[in-house]
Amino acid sequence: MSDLTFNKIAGGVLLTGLVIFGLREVSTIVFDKPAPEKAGYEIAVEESTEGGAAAVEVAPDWGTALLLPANIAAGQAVAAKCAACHKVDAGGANGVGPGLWGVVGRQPGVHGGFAYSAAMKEFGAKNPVWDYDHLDGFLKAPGKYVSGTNMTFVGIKKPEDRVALIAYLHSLGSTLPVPAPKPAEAAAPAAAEGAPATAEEAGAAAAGAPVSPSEAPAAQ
């Protein structure tokens, strides 16, 4: 073999190791992605309080609550999502669903030219009058409440926006008596019954020393 020839073949294996390694490198700075500090996908996840401590609903007032023009407009605009089954015209057109006029206070199951569901129907016998709190428990939950009801509407969960939408619904015609408002809470008693009055009573109470007539506490 000339020398030539061997040069061509040693030039020919180069090359096409140079080429081999070239597309290597470009291959690598195309398609290689950095490794992700955290494996897998991230996932946003709604926090849940199931399994834990649930919250406790106070009972409203709503002898406060549904008088206040505050929660009349908010429950205005609560209302909207009930406008795509519901109609809340002084006539009491009904739509998809019965119609919302003068609810408050109303037997459920009985609005005229409704097909009312079997279970709404029974829900009525049992309970003649659309109250609050019947309100505040079924649009809680409507499913839930009544179960067999044709209103698949999911639910109000928050209680500020039932309150607040049961105060517009009652501003619609509803004859319904508002309850007395609450009383405020009383004050805590200053002591319980048979407590020493003062610092110095309870300090003589411990060491079992009598305490003076003069210092007694008065009988009640």
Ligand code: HEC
Contents of the next structure:
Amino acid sequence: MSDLTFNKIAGGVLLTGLVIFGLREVSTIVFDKPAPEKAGYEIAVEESTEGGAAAVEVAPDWGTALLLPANIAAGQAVAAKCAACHKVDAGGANGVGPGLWGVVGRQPGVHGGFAYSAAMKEFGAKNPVWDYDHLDGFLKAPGKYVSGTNMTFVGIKKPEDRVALIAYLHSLGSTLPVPAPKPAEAAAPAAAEGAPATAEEAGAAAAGAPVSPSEAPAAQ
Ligand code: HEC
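Swap state to the form predicted in complex with heme C from the form predicted alone:
Below: every chain and molecule of the assembly, starting with the one above.
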């Protein structure tokens, strides 16, 4: 082996080593991951609308919600979950469940030609009107609200889905009056929440402002 060949080989080995070392360095720079503050896996927990939040769940403003066309349309989509058992035609035909045309404002458990459970008939004797709040409670958890009902349906968890659904049901020939919209006080906290954000933004803009003038002279 001549010296030259040896040099070539040695150079090649050296270069390869450098490249490998270099790549390692570069990859640590590129893929550097900050160490987690806490050891273990991070599990993102979705805040549940049930439980703790239920305490602050405000009663829906039926007066505003019931007549919104967007709610009625959204509620019609939600009502796909009911279609296996309920018909909604004006004829009031029954299926697995009683016909739902005009159910809002109707007495629970009395629709003609349907064999209700004793539980539903009893509920209707005590609560003569399917009003908005009763429907909201029933549709949230049927088996809990009317214990012993034949309606084997798990319920609709999201309050906004129930409001939309009830707006849709109300559009099906209901004559139950729509209550007056609640006074706008409910909107006040929301506005107040928005205010600090805007003030912060304003503050940030103000803080940013002096920078440019001081920079400008320096550049000259
Ligand atoms: C698996 C079948 C089934 C599904 C799904 C179902 N229901 Fe029912 N529903 C029933 C039955 C059965 C009854 C009668 C309950 C009783 O007699 O206890 C009933 C009763 C009712 C009543 C009371 C009617 C009256 O005349 O008093 C309302 C309101 C109602 N359902 C609404 C709904 C809505 C809205 C949905 C969809 C979100 C739905 N149901 C989904 C089977 C069903």
